[in-house]
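In the block that follows, a single chain appears as structure tokens, in the form predicted alone.
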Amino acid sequence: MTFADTPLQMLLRRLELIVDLPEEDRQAVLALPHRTRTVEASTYLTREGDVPTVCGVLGTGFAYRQKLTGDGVRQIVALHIPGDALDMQHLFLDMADHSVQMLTRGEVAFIPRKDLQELINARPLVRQAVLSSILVEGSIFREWVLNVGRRDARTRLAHLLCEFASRMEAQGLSDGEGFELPITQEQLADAVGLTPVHVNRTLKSLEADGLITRNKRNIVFPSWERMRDVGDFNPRYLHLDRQLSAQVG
């Protein structure tokens, strides 16, 4: 990534670790109508029971999704980093199941919906590459549920780390050497289905072990293939295959 890199350019990129698109798909996508803001943390994007009009693509800053149960208490069920696209799953649904909310301050490109619903039915490439993106975010979901309903908090938390450090290196968010954990461990606490302390204690625990370092937010991995195997990760489900099959086997 480069700072001249505008949310559209960071959706094609996203969009070409799927399929590979020609010229004219490409200048297609990049092409889109939009209007792009800041945005601060904690902001709303899409609340469960709206009818969606607009797509978000992620240009700078990090988002996620989540589910409140009926006294309130919040899953926080996907995580996402810059290039991604917020309400793709919405595109073809007139009512929002979900609500999406900034995770950090900033740029959001929307689309409108209509738009990008032409655009995807006049380009089989393009439409190819957004459904396949839908369908990876679901094999996500899936290894999510997996994580918080059979794996011990250890393998959990590891997991989840895992995930971001490859899904950020795959869009050229990250060196390779680390990345900067932009979550609080209350907000990780809802990701992984523990408690605060729990979370504490875990951290502490993998560091202890020689399995991460921290700087603040900023995290490494002393060894990819120790915190792998603790994590029991393997980045099959994330659909990255181009990418990282060189970098993580």
Second form
Number of protein chains: 2
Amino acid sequence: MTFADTPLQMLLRRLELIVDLPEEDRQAVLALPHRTRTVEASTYLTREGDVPTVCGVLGTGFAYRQKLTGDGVRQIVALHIPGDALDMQHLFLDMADHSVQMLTRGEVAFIPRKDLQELINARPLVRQAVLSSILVEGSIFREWVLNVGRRDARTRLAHLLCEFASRMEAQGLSDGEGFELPITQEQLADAVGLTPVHVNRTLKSLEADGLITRNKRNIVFPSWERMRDVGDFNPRYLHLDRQLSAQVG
Amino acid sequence: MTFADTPLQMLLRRLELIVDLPEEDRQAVLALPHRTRTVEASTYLTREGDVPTVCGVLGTGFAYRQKLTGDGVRQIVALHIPGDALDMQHLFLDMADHSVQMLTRGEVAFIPRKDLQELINARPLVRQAVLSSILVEGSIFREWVLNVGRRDARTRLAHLLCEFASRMEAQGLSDGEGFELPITQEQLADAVGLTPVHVNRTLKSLEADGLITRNKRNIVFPSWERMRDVGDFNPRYLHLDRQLSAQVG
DNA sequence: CACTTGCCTTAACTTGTGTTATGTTGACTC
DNA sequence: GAGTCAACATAACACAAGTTAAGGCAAGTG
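Moving on from the form predicted alone, please list the structure of the form predicted in complex with the DNA.
Below: every chain and molecule of the assembly, starting with the one above.
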């Protein structure tokens, strides 16, 4: 685990989880114009209604996407970990339909959208990798609809924790069973469509049943298998296996 | 409204809602190899776990995407109307993470996935249109997470009806205020994450308040404005305005 | 025409989650 | 080291939505 990687290196690593890239493509990704900045927790990277001009890439720290109902009730619709691109979802759209906000302080590389568009236009394999990762995000949104629509509080929370752990591990950011979930219970509630009070009850119940151990915001699964069962978690929708049959040409 | 259009013509119309295409690109879309078939209601077009090889395009009729929890509870994660492509979401993925099923009988053109991939590789503007439509679908998924996670039954149902009406109108399939929603209350329940009984209660309450008029499965909004308010509906997330700033090059 | 079937409707009762409110803890500040 | 603040914790109560069950109705079918 090399936490010293630059955001673009993190992005490249992510893309190479999807497709093998020739050296020339790898260099082209790393050569993308960008400026890297450290941003504080709760900084907005994109606001609903904005015209997207840059695409942020998370090097360190965490972020989330959120939407609001007409009377200001929040729903978090995605959580992002280092290596995630934060504005691919707006890559070809004229106006942001949701906001992106930092969950923690972190390092973000901002790539002009135009350069990213040009890169994927010029390089079919990079394009395939980027498009695949966009589609995987779509798959995660669908799973969230299912999670919020059809699972009870306990299952829903466990599912979210499993997803987070899986993704961290796939990106090489988890050393096994434990991980830090740097999120308040209120934010957690907004991610699973519950109230903070009920999230608290439910976390305590998971803990009482020995399914998780908490120490501040550090969470450990004593048994992955049991968590997987309780959370009705099947990682298929994360498409973590390398994409093969989709090869271009 | 020309209902006699072929599925590919419907698809082309959809793409041209997003970007203007030169004649050459239009011909290329229409020349995509395909076979068109009439399929019965509840036919599966894709099953979770399938390896995607074709991409269906709806010419007539309606379809939906669904996922199941581990104990078989269903959540419908998308509704599709004529002109929608039904497997763009799997265009670069190796395995289907959800199922696609016909809601009604309808005409579907099946395009080999490979040919579609080649088309968008070869033609930047077609690519931009297809990618935009994939991103718009992603935006709709996010709105569904918000809808199911944070809105009460009444608002949630009204929102779904507004979305459906808007999309039908954008595709030129609605003659104004009324439309047919060819869906059972049970399916509606699975789309909004409620029980059929509660959907029934809620529809009746909307009807009692004069917000909708029902006649079999035909629904009329006496006042769009009031429905929009009750459903907390802002069509921004549908990105119905033509995409301009995203022009390639 | 009786029979089935799928869908809609309604009612009585239950429950998971929301609401409101108060208290506790630990970190930070002046 | 008293004061402030954000986050977590807990309890009592309320209610929106779930559950179960039964009846109605229209469209098919033999």
